[in-house]
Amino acid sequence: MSDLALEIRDLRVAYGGIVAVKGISLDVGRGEIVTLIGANGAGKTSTLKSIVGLVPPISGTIRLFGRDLRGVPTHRIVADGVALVPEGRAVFSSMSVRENLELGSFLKREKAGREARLERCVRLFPRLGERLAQEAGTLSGGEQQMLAIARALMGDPKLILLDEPSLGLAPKLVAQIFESILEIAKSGITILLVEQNTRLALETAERAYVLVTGEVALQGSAAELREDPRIRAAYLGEDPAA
């Protein structure tokens, strides 16, 4: 059995005549946190959407735990253990916190397992436990992000794709969210993280890929890339010569 949770080779993604991802290749090991970093428009979100079949690639291969995902519909990819936490959270605002969480487990019918996952989510995010009957649209931005992550966990995923989890959040809430991400990884769930806060992404992940206009410009361990003068200058706002 392969040690890779996700294997992407020569992936190309286009919207009409615009090619957003230009032949990237990347690997994510089982239980690993890997981050994609880069400027807006670099192809990060397009990569995540192609993994779950929301934007079918025009060429290349995506393998999930050794299985080729070409032609596999999104609902089957989700059933096979992939959960996407989209940018902007996308909670169902008029539904309660509990109802949002229950929707995350709609492919998992057994009641006992669903309740066990709900309890786990409440332990991970105690604020949600205090607000189960509250409408999701009335939550703060940070609480909605917690809900979006917890909803993904309710599906018992093997791989979680996180798209900009810190976007628009206060620093204190960002710290709480990323503590929870590390806890999720400790449980054995694989995480592919897209994150605008490069410093935080490289502190959290084990390895990183830097995307520039749809191509992999750099890759390596997060520790190595934190010290790379190109990363320090372009993404960390540092003068590497200082």
Contents of the next structure:
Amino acid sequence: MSDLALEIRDLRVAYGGIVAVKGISLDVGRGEIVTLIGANGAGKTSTLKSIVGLVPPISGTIRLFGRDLRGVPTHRIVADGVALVPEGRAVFSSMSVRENLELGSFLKREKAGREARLERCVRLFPRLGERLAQEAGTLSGGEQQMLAIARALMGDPKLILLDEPSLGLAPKLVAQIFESILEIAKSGITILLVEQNTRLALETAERAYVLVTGEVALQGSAAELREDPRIRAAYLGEDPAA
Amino acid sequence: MTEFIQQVINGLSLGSIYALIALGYTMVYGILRLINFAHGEVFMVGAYAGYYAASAFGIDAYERGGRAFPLVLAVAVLLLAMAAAAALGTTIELLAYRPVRKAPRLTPLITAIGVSLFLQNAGMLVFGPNPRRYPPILKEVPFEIGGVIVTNIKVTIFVVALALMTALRFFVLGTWTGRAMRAVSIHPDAARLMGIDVDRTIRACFAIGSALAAAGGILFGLDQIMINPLMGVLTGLKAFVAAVLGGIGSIPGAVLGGVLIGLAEQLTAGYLSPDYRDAITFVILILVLMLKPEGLLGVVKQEKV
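Moving on from the form predicted alone, please list the structure of the form predicted in complex with its partner chain.
What follows is the whole complex; the chain from before opens it.
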């Protein structure tokens, strides 16, 4: 059994005729929090989408817990223990919060386990607990993000891919979401985090990959990258001379 | 007054047949954004499947002997026709629609029209172009309540349709496959991420919609006595208008639209002129498209931010 939750080699992904990912390689160890940072259009979302099979890669290999995912449809990849919390949340807007959460357990519908996970989600996000009967489309952006994360947890995944969880949220909510991400990681779930908020991502993750126009420009421990003058200048908005 | 009640009863029974067919249009549209123009032909094939099943069960002998066709066999005829239509519907999906699912929306639409024409002509070839008398799966017994004449057939049509629609409601709201259908119709990619097999869900949708259309076909045969290979054209169009009137993609909307179209048709025939009974449906279509294009229970699709 491989120590790696995720192993990507020379991945190339085209999106709408444009090659968005130009041969990246990255590893995510079991239980790690790894972040993928970079500007808009750097290929972060395309990478996540190709991991779960929503966008098939042109070339390269993706291994999930040692298993090659080539040609495997999304629902089977999900069954292998990976969950994607998509950019823009993609909640089922005309369904209730509870129905959204239950759909998260589509592949693990055994009742006792499902209810235990629902309870855990409500503990993690008490605001969802208060709104179980509410239609998901009427939730605020922050609540929808919580719902999308909770829905992913309802499938009892071993690896969670998070796509821009801070996007469009007030700073206070962002802090709250990231606290829960750390808590999820503590429970032993591996996390690959895509984030434009570089500072936050580097504070949360253990290791990081920096994507620039579809290629890995830099990689290393999050602590190292936080101190890297190139990162400080390009992503943390600091003057390198200071 | 009694005449009005009479018309309403006839309209309800006709409308419940339209509702059963409209459900198939709306379910497929909800999940694929495709107007399945071949659905009227699935309804026609369902009616013929019932016809042949009843013959195979020896309905002629019962009729000659003056005995009623046993209820068990009548139910078996219904179930067999529903199964046959489900098989046809899923085959159409697999062979005709799946290959063009990712093509621009006009492609599947034209494909659907092609399948419809193909099945009309295949029907004339296989079943013969002449109308056939529908076998009396249920012997007609009229009875009178306060001057209004009701037949057991009208009541049966209404009851069977209501039972099937109730079953569908429980299925869609209460089962995992039903939930999967709703999830796919709201957000297909998010549904995939839940581990839902979208292909299987679409297949289930075609199977159920087609089975309901077959039930509609048998009830139509019982009600109208004659069936022919082109019966799906006009009835299919009316059921489609019913789905649009109710709000295409909405299951309660299809039921409401079906009943309203049935009532409108019957009342027009009764009070205006039987000549206008087919025209009124399309007058309604034009009015809906002008005044409330999203339909009575449909929602305006909001653009995703």
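Residue numbers count along the first chain shown, from 1. Here the structure is a predicted model, which means the values were calculated and not measured. Just so we're on the same page, rigid core means the largest C-alpha set that superposes within 1.5 Å between forms.
**Q** So if we fit the rigid core, how much does the CA of G17 shift between the two forms, in Å?
**A** Residue shift at the C-alpha: 3.6 Å.
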